[in-house]
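The chain below stands alone, shown as structure tokens; this is the form predicted alone.
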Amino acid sequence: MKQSEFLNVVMPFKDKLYRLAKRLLVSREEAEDATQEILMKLWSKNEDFEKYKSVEAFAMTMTKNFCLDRLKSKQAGNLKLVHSNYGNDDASLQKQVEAKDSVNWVGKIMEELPEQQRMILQLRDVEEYDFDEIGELLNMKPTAIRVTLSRARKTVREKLMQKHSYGIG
């Protein structure tokens, strides 16, 4: 295969295999090693792509699996969702701080959540991946993804209320 072709089928997906590094490591610095790190393996192997029904899944439990490994090598026990997607121009100061304040929280609560709920959680509503491209990720069937998706939701809505006191008075 040669390099623009490569270009052509891994480029479209770099970002995801970026946030997905960046939000097992948390560090921007090391995410972005560990994108590199996959980018050069994708390279080696890249006379192998045929094999494979997706390319992208493929790279992106590439990049799942090196970067739990490096989570292993350093014996970190805690990993952080830094998700800062929110922006509206209109809104006040307030809400602004009141937004980023409610996605720092929900950050905190999936630090908590246990790692395969914590994975499908963002795998779904974070990157938007469909149920099958999942199951394939993961090796799970799309009915147990549905399950501990509904659980992990479940949990952040449940700390979210005890956290605001929603509801009460």
Given for the second form:
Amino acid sequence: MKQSEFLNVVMPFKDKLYRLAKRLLVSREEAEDATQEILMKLWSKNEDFEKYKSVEAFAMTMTKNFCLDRLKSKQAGNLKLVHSNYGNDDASLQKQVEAKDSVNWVGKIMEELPEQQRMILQLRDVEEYDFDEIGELLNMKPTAIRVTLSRARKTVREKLMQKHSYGIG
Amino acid sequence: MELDRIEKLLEKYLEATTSIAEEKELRAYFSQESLPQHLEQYAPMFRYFSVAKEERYTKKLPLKNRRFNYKWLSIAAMAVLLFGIYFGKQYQEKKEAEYAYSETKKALTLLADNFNKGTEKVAYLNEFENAKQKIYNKN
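Since the one above is the form predicted alone, can you give the form predicted in complex with the partner chain too?
After this comes the whole thing, all chains and molecules, with the earlier chain placed first.
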């Protein structure tokens, strides 16, 4: 397979890999490194592309595993990033600024979710995957996905409302 | 009424029983500017998802033709190995020849030394011969 062919295969979903990596690793640089790593791995074994039902699903699974491994080793090395003190809500801020802010809050709220919920929310609400695809990726049954997704959505809504009412004061 | 439907969808959404199409509808609804007060708080969520989907991976990929490299790498390694064996052998032969030469030279020097000693002794014998000759001549 030539470089251009490979890029054609990879192009449609490389952003998805990056977004999933960023959702899990939070830092932009780390997500970029992870994405690059995954794409290079794909490139090195691009001969057996035909073997996989969907290269995208395969790549997404690789990304997920890679990032979770990263997180695990990071935790083991006591290098966990903490994003907890951002609740600086000024009641006098204009409503417009506030609205824009609260969009960003959602991202920060998502950072606090457990990894499983984060991934499912990302795959469903951002990437619009159906339950079967998510189930294949995360090795989960549709019912379990539904429960986790519901929990994640409710948590985001609750935390958003807390911030919202606090912000308006 | 539309509002009614949206509220129902929201409820379903939180239970995670909405279809992808329904979720699209919700995202579209919440992307509009003016929303009823009690629904306003949901807007950031759906807007965030739309924004998040816009994020792009922009880093360039340092793609090289790896398979190609591996092939040539093995050929190069092979060539180096063959050259190594060839020149190594030549070098070894040269060393061996040098060693044999020096050994032969040593042996020959030893031989020459002993020859010289022999000649010296023979020269001494000549003395005897001379004396004999002198006696011979006198008679």
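Everything numeric in this text was worked out from a predicted model, so none of it was measured. Heads up, when I say rigid core I mean the largest set of C-alphas that superpose within 1.5 Å between the two forms. Residue numbers count along the first chain shown, from 1.
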Handout entry: Threshold 2 Å Cα movement between these two forms for residue 14, core superposed
Key = no
